[in-house]
Each structure stands twice: as structure tokens, then as C-alpha cells.
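Have a look below at one chain only, the form predicted on its own, in C-alpha cells format.
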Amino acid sequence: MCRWLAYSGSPVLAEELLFKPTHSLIDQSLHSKLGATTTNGDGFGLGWYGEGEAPALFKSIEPAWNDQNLREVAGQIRTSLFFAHVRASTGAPVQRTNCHPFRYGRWMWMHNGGITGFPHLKRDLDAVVDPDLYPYIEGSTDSEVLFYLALTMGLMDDPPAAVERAVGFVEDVAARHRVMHPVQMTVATSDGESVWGFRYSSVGKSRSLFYSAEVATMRKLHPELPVLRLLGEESRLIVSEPLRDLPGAWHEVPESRWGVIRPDGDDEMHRFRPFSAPRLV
């Protein structure tokens, strides 16, 4: 499927996290250790918050490991919050509009996983997307539809509850179509200030997801890493796979959990419980 990285903290050059670690996201695009596929070469995307109100996006259908423009851009972008994603298509075409992250207003969204039987469920799922939001769907992926379902169900007001409603709705629609275990996901979403991460699957065997230990802890454990001197105490990473083999630096997100990283360091983690929305189709 896919691999992704979300960073929040003190401003840092994107290349420090995207290219320089031993098992960077670029390395994972060729040599994933924990993903459903070893190679994730069906495009990539980088999204970051800078001078404008909305995040900027840089996407391409080229493999991330072979795109010189990505290397150039990553060496010039200094930001306190960015998403990066390398894609392995689960069936949707390889085209720019299907590359993550997706954007609506100030919100970004990226996903690893899929909705089982999506072609059979798509009509019912699309029908529930708010008519004012629907024109902004650009691609043909299940990931983007899930994003717009979450927006429809209140993502901008209460992200965890909105994603629980969206996933619960997908599971309800799938049950009516006799599709088993429809949802497999790790998701990151942000409003430019906080980052929410989700790990869930209908079958209870979700794709891998990790978060970094506190920077102070990592400095004590691994003083040899110069990048740790660039990061403030509030800095955090959420990743599909650890970027380096550093004992004590990474914690696995438990099954069926959501968490939030806030700029003030007041982070949280809770159970993720999909629930049925009112029957809408």
C-alpha cells in the first residue's frame, strides 16, 4: 500500500527528515520493511504550512526515489508542520490527483490502507458527501472519498468523532453490500496547528504506525544524532515505519487508537471507536 510521515515541531528543513535518515521515507519508497508492498513507486506528495493560509502541495506521479525536483524542493522548505507520502496504488490510476496528501481549505489528509470493495460501495459513499464539498473531489481514490466523508461529518469541529462517524458509515454501507472487513487505515490529518493520527482496521490487524519519543529522551539515548539538536522539545513525528533503528526512540501506536499532537505539547491518545451515523442512503 503506502508509507507516510507527519512532522510537527520547531521549523526544520524537510530534507532532514525526508532524505537524511538511514531508513527515510525515500528509502521506504524502495525498501519498505513493514508495509504490504516493498516498493511504493506510484507517485508521492509533500504538503506543508508556510506563508499562506492554506497548505502548499507538491505532488508527482514519478517514484520519489527518482525525482530530482523533490530533492531540490526538500532542501529549501523550512516548516514547522509537513506531511509526506509515497504511494503504492491499490487499484486507482497513477495520476497526480490521486497522490496524497489531499487538501481542503487549511486541512490536509493522507492515508495508508484501503476500502475493500470500493467500486461497489462508491456510489453510496459519494451520495453522502456534502453537496458543497463534492465538487472539490479531484481524484478517484477511496482515500479522498474518506476524507470528504470525514469533512461532511464534522472534521473541522471534532476530528476524532468525525473520523469515527465516517468509518462507521463505511462499515455500515459495506455490511449492506455484504463486504467483509472493509476498512484498513492509518490516517493523518491536520488543520495547520495540531496533527491527528489514526490506526484502525475492521479486521483488527492494522498497518504499522509509530510515534517518536520526546526529544529530550532521544537526545539522552542518542546524543550522536545532529538532527536532534535542531528540534525543539515539542517536536514529534508520526511515521509508518521508524526512520532509523534507534532503541527507545519509537513507540508503536496500539491497535484501534487515535492520538493528537498539539503545538503546546499537550498530546493525547484514546481508543478509536467507529459508530453508526444515521442512515443516510
The other form holds:
4 protein chains.
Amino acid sequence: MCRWLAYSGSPVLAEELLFKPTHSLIDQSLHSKLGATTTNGDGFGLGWYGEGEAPALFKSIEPAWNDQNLREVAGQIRTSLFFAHVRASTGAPVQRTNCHPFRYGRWMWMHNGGITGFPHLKRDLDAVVDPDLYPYIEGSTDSEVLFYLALTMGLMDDPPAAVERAVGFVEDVAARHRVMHPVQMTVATSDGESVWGFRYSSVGKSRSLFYSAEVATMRKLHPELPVLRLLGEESRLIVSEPLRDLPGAWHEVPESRWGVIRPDGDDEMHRFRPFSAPRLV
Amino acid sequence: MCRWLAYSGSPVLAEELLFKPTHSLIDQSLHSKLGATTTNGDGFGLGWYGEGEAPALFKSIEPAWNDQNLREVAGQIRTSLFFAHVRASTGAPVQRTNCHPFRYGRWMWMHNGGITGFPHLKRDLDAVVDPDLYPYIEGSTDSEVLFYLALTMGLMDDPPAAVERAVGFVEDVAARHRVMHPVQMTVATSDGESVWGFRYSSVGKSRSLFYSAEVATMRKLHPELPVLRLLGEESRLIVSEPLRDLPGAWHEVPESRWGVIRPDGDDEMHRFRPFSAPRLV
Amino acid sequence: MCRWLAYSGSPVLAEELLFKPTHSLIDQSLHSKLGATTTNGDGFGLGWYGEGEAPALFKSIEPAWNDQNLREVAGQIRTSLFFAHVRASTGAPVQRTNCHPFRYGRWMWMHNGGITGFPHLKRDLDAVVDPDLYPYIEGSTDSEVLFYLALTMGLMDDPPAAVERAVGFVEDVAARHRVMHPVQMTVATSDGESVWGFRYSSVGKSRSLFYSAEVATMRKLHPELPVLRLLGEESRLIVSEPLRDLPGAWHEVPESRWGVIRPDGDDEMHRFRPFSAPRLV
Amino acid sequence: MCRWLAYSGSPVLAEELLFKPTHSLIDQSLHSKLGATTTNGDGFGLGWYGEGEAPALFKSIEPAWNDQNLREVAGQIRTSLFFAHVRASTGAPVQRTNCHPFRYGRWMWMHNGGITGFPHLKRDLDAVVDPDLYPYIEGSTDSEVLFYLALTMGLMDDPPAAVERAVGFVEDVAARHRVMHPVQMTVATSDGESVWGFRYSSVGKSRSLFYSAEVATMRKLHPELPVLRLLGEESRLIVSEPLRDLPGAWHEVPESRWGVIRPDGDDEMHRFRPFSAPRLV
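One more: the block was the form predicted on its own; return the form predicted together with another copy of the chain.
Now the full complex is given, and it begins with the chain already shown.
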């Protein structure tokens, strides 16, 4: 089980959210080393929009808590939109090309969850990826294939519809292989302006997804957190897992939903309905 | 341009051939760091038959000359059949899953060369790999896909015919994509008993391939080399590149040939003729 | 807090004890990833006696559960004496030279614990290391300095006395720097024949240390464990931490003790008394 | 033999000088992989002044030409003062703590060269480092010990005098150990404002050191280089090795000299005279 965080808002040093505060919002999520349950020590990634059009990616196979370069770089990145991901491999090798976020052009994608039976479905899924996109697949994870399926099915034009088509297609392929409940996911994707979040699982019991309350609310609830003073009103966090000890700070995304955070604050949330597309097979 | 070495013969410590002698047969090949031309610093691999049925693989993305674990392990491996490979990437990421040798069951495979235009051909090549084998592809190199094409086309039953089919198929796919002269290769493969070597390129100017003279001959030519005293009569080396300063020690494999080294000394060499198999497409 | 294991006995594949059995003696210790409390993801090491006089060391900064090379190598090492160590750093960088076991000549050394205030004591400790030994210190841990202090003070002649002197010296230096209770340790060291184990802490509340019951006893208690059938009568394990669910299998080493396991079965256990040696300062 | 580059001047993306231009000033230096002579594949480092007081360090043990993170980060760092270093180890392990530049507070230090007989001199050199500084030594290179000797002897107050004292001290210690001509060095150090460069060797045949001509001159000589259009008039490069094919662009620093580049353009160059300080021993 991976964990991730997406931030959109006023420009902030990544370390403010990832490392600095002793009891920061992120601290515990990334330092799951100290957490109660699982370890996310199979690599990590940081993606952000800065110089140039495309996001920059800093990814490593070292556990995030050990990576000195991550600390150095996080202390220098001032950005208004970034993704952070710590990985717990479910089988695919621990290598940089399997670390999230993934990138295509201006787009980033990260995922917590998995595709059941992926080794057996992979060939049929690969076969549908747009031939022009296929060469850009670098790793061997289900997460990256899902990204390229979504790109193939229109992510850059209509992200929610494309992900609904991609997920529906995976479910169709899985059904043909008699794999039950194949998709488990919380996903974040961005074009550098908006951030889309998805919570869905074929079985209807999805991994958790949370978004932050308004900064003003959080400040009132938690005056002891200095990082909140650095954030502008429009700033938002989406996280794959509830953070402890911050009552009122987080809203849970309900089952089978997608939402979008826009820089102008015009946020939305809707039902997520996988679109079965047998004609593509 | 990668470099590789295959050894078959009397049990020997890998370090005897890879590290120990100041002017060993292998020393300069692996330490191409000190060589005149290119650097092979993009990972390495060592595969050997020891405990169990399948070969063991020690592979790393560190330059071979730096890897302290390689030295330690090479000093403990006593084996009668091993492959060693140092990689110079032609594009695919430097990660363990892209290091040679590759393994499937009892079989090992390593390659020097490449498939021209591979990123554009990859999807059509992937699509032909046996669905039962497809999940075992771990990396993103042309070399590994060529291995799985050969496995799909019968490597385990008739290695030379299978490689001729696989290469012919790659040439067919390349022709459809208007890629000229797609295949450049020297390949070694083994089932743990015999070693097959291949030298071929579509353009007819293949990278070099050499096999060692009989040990008795080499001892006479080079009494100064202590490592030769350790080797039994049946021992053979195949190397991707001529080693300097050992006149008489190496026989060049001619263009477009395959050969096999068998433990009983019943060696053969034949023409290599790619087999065009458009029916498979 | 690190964890370690020392094995002495009939030749066995390292993987039999480290990986293979689903409920092996070692499994849970090494896979502390799955454990209830802490993560030992800051590197690991395997040291064993095989070819040659000196032990071989395979050490890596990757978490042990991720390292594919560890699995490969552990499946090929057949040895009658090996050390395994998984590290949880208490500050020193995660790099190969800081991974245990450490080696000098035929000797190996591994440690769980630490020296309180080590950064401030290091200079005074370094200054006492034998000038001929000093160049062999490779890393920056307290554990390695303790090894070199013990070597300086006679480890190769009388291991228990040397460790008592080294620990006493550290306590003297710490006292001068007003550092209370500086030493916390369980240590294993070997010359390739015997294995010495130490349990001690200045404060008198030492980390745990256990040794295995006689193999015959363990077989009777746990007929379900196939690995026990592979071990000869004289085989012994020493481990830094109790393994769960094996009642009767482990004897705890009491506070402030050292013991030795000899190949002839002539084992001993005695009190450990640090030897204050102010004259050396 | 390592290679390094120091840049001071108008804010520039690091990649503009390190990667981007096909025939950039730096390209060939860093890509010594493609060069005629040696390989600098034993790690690299990038240090720069950005957010906060202290410089940030991105260092890795992978060959610079392979490190995808280096490309990503270099494309995001806009800085007016940075150091870059590619390492060819002369013995010390390839680990992050042995990569240059080294840092203490606001100060950075990088070095090409070495101290002859360092393993035997190390203990006597270590013993003179200020006890308050000693805990900050992280690696095992001669270069870092030289930095801490210089810090001990006043680097932060008077850099040239401190380096003269440190080098003189190393020569004194070496003489006592009967080591001839111990020091070989080109060094760069900075406090975030000025950059000091040193060229010296005990034997009087020092490795090369060059500084760039004025930007106006370089633009006139090389109108084909777009990177020059990005640099302000006060910009300067210091490099450890002459770059090919740019006649007139580089001035060699003569033997036994130190120089300083100041942001106000008030540059200086003087003789470097090691200061024998036997009283310190």
C-alpha cells in the first residue's frame, strides 16, 4: 500500500510540507517508518511544476527517510503544485522507472492500489495503448499502464471520462480472464494547473482519500501548526490516508468519486462510473 | 557497446577469470575503464550454475569496477559454467532488470548489440511473445525482448532454429516499419550444459566474437599465465571482443555463424540464417 | 535498533535460514518489515566463511527485503559459519561501509546498540586505535570503532578480555566527557571457528540476546519446521531478538554476559566485566 | 583524476552549463565518458546557493551521465553560484559521503588531486582537526580531511592563509612519515559570495586550472554559443581542465597560485606558499 500527497496552492517550499514541522501534516505520512502499520520503503518520488512546461521528477529507490538528496532538493523547490509518493511494492521491481509520479508531457500521475492479476492481464492491456505512446512506457507497474491507458483514452482532453474508460476497459479485460474485482485505486493526476483525484475500487471498498479543509478553518483548528501560516487561502492538499490527531482538518472523499481542484477555487466532486468499452478490445 | 564473456569447463572461481590475474584473459575486458575506447559503466551481471536447477544472477547498476560486492561474490563462486556481462546502455534505463544475463527457468541469455528503432518496433514485437511468457519480461531492453521472442519460437527445443526465427521475425517487423538493418548482435545462451554463441547483423558487419584456443595450446603459448594451469582441457571461453597481447589464443567466429560448446567437447559451428516468418505476424 | 543472527554448525545454504521456510527461525527477524514494531531498512550485511581464509562480505544499502541480489547469493552460499545483520541507522549515513558485519583479516564483528554521544567521543576513541589498524577503518559508525578498539586491545588473542578493555575504555572516555551510560551492545565476533557473543550495557538494561536450544530439542518441540532436519546436532544460532511462536526454542543470555560457541561443542558463558584502563588514555 | 567546475555570475539554470548546449563549455568536461582519456564514473556532486543560508548539495554515486535525477534537478536550479564535480576515485569507497563538494555551514569545498600515502598519514591529520569540527567529517577521503584542516586553521577568516597552513601541515606530517611530494591539488571553495581557487602541488607539477575570459570576449570569439547570451558580464567559470576547441576562451592559472572571484568583479591572483607549521604537531 503506497501513500501519496498532492498539493496545489500558494508557492511553498516542498520541505515545509514534507519534512520541516515536527508535527506537520505530511510528516507522519511520509515517515510511515514510525507509523503503526506498514512500511513504505520501496522508493519514492516527488514531481513538481517549476522551470519549463513539463513537471520535474525526483525519484529514488532508497527509502524516503534515508535519502539525503530528497531533503536537500525539498529544501530548494518552491512550487505551487507538487505530488509526493512513497511506494510499498506489491511485486514489481524496486527501480526508478517504477516509482511514481509518472509523467507524459505536462501531465503527472500517481496511484495507490493495484490491478489484481496484473501479470496475466498485462499483455492484453499493453496491446491497447496507443502505438505513439507505447515507447514512453518505462517501467513495469500496473500503475503506469493504467496511466497510458487513460492517456490513450483521452486523459488530456477529459480526464474523468478517460479514467472511467480506462478503468472500465481493465474491468472488461479482467472479466475475460475471470479475474474478479480487478481495480483498486486512489489516483491523482494534473496538467500543471488543476489536480484531479479519483477514489474507486471494483469491489466497492476503496482505499481512503482525503482533502484538506479550507486553510482558514485549519488555522483556527490548529493554531499550533506554523506551516499553515505559510499557505494562502486557495491552498489544498489531497492525501491518500488520514493524518492522525488533526480533527476537523480532513474531509473524506466518498466511495466512487472523482474531484477536481482548480486554481480559481472552482472545485467539483462527482460520481465515478467506469465505462465498459468492449468495442476497444 | 557491451562486452561479455561465457565460460564452460572445469570448475573455477569466477574471480580467477574476472579479477585475479594482473594480465588475465578477462581483466582488460571487464576493466574497460582502463581501455582505449569505450566505457562499460552502465551496470553488469554475473550468471552461474551452482546450487539448484536455475542459474543464479548477481546483477548491479554500479559500474563493475566499483562494485565491492562483485569482488566478494566472485571470490566465492566456484562454477563450471558462467556468463559475465558489462553494459553500455544505448538508451534503456540503467536498472537491474535491464542488466544481462536474463534468465528463464534453466536458461540464460546475454547480448551485445541492439535492435535499430526498437522504441517503434517494441509494441509489435511484444505482441508476439507467448502470453504465458509475457509476465516474465522484467525490463525494457531490446535484448530481453529478443530472448523472449526466441523462447516463444522454440529456444528450449532447438536454440539455433529459434534464434533464426526470432531474428527473422524482427527483420520482418522492421521492414514493415521501414527500418533498415535492424539487428546487430552477438549472443550467448545456455541451458546449464551447453553454450550457444551467435554472431550476426542484418547489415553483414557484425560485432566481433571470439572463442578460446584449446587450453593445451594456450598453455604452450602463454606459460606465464597462472590461470591457465587451473583450467581443464575441455574448458572454453567465448568473448565478445578480442583480448590484446595474446597471439594465438583466440579464434574469431566468422560473420553470420552460430556455434555450440558441449561438455563432452563435441563442438560445432554453422551458418546463421534468419528465418523470415511473416505468417507469425 | 538493528537485528542480527549468527550461525555455526553443519554446512547449510544461507537461504534455508534467511528466506526459505514460511515460518523459519529467521524469517520474521529479517522481515521485520512485516513485524509489529520497527523497520530495519537501512542496509544489511551477510558475512560467511567459504573460499579463502578471510570471510566474504555481501553488504548493501537497500532494505534486505528488496535486495534481489541477496536472495540470489543466499541461495548459493553453503557455509558452516555465517553472520547476518539488518540495520536501523541511529544517525550514521546509510552506506555500504557502515553496514555490518565488519571484517579484519579472518575476523568478523557485528553489533546491535550504540555508543551514546559518539559524535563527541569519536575523536578521543579514534586516537587510541593502533596506527597500523587505523587505515582499515572504512566507515563512520560507533560499531566499527568499537571493533577497532577491541582489535587494538587484543581481540585476536583473547576476545573476551579485549572487548572488556574496549568497553571499559569507552566508558572512561565517556565519563571524561560527562556522558552517562555510554555503551549499549549485543555483539557477535568470530575468527572463522568459534563465535563469541556479548550482551552488555553500561546502564544494566541491555538489548536482548538469545541462543538456540539443542537441535534435538528443537526438532522435538517443532517437528513442523523442515529447516531443523537440515541441521546437525552441533548447530547453534545466536540472535539479537527473540523469535515469536517458538516456545522452548530459545534461551536468553542473561545481563552482562559473554559466551562462546566452539565447533567441538565446548561452549561457555561468563560474566562480562568492562575493564577500566585509564592508563591507555 | 576528478574534474570540476565552479560558476559565479548572473543567475542561470545549472543545466544551461552542465547539459543543454550540444557544444557547451561544460558538456565535454562532464561527459568525459565520451572523452579521449579517463572516465569520471565514481560519483558526482552539485552544490549551489539558493533557499536558505547554507548551500544545497545533490550528490550521487551513480555516474553523472546516467543519473536521471541530476538532469531533472539541474533543469530546475537557477542559481548565481554553483559547484559541480565528477569523481574518479583513487581508492576511497564510492559513497555519497565521499562525493564532492563538501559543506560546512555556508562553506563549500571541492578538490581534484590527492594526498600521497593518505592511509598512513590519516591518523596524524585527523588528530589535529578541531574537536568541535571533527564530528562533522562524514566520509573517508583525503579531500574532506584537507577541508577540515583548512577550517581548523582559519578558512572562514582568511581562506588563502588557511589553505597555505593546511597544506604546509600536510607536508610536515608527510615528511615525518618519509612521504615525498604529498600534495597534489586544485581546489575551489566558497562562502556563497566569493569563490577561491587554488592550484598547487608539492612536486611543482600541478594539475591544470583555468578560468574563463570575460563574457564579452567569449561572446565575440564564440558567437555560435547560445549559453553565452544568458550570462551577465560579471560571470566567471573556473574549471579543472581545459575545454577543447574554444581558443581564447580560457586563461590558465599558473603553477602555485591562488585566486579569488568576487561578486563586485574585484578579482585577484597571488602566489600560493604552503606554510610549514611544525608547532601544531
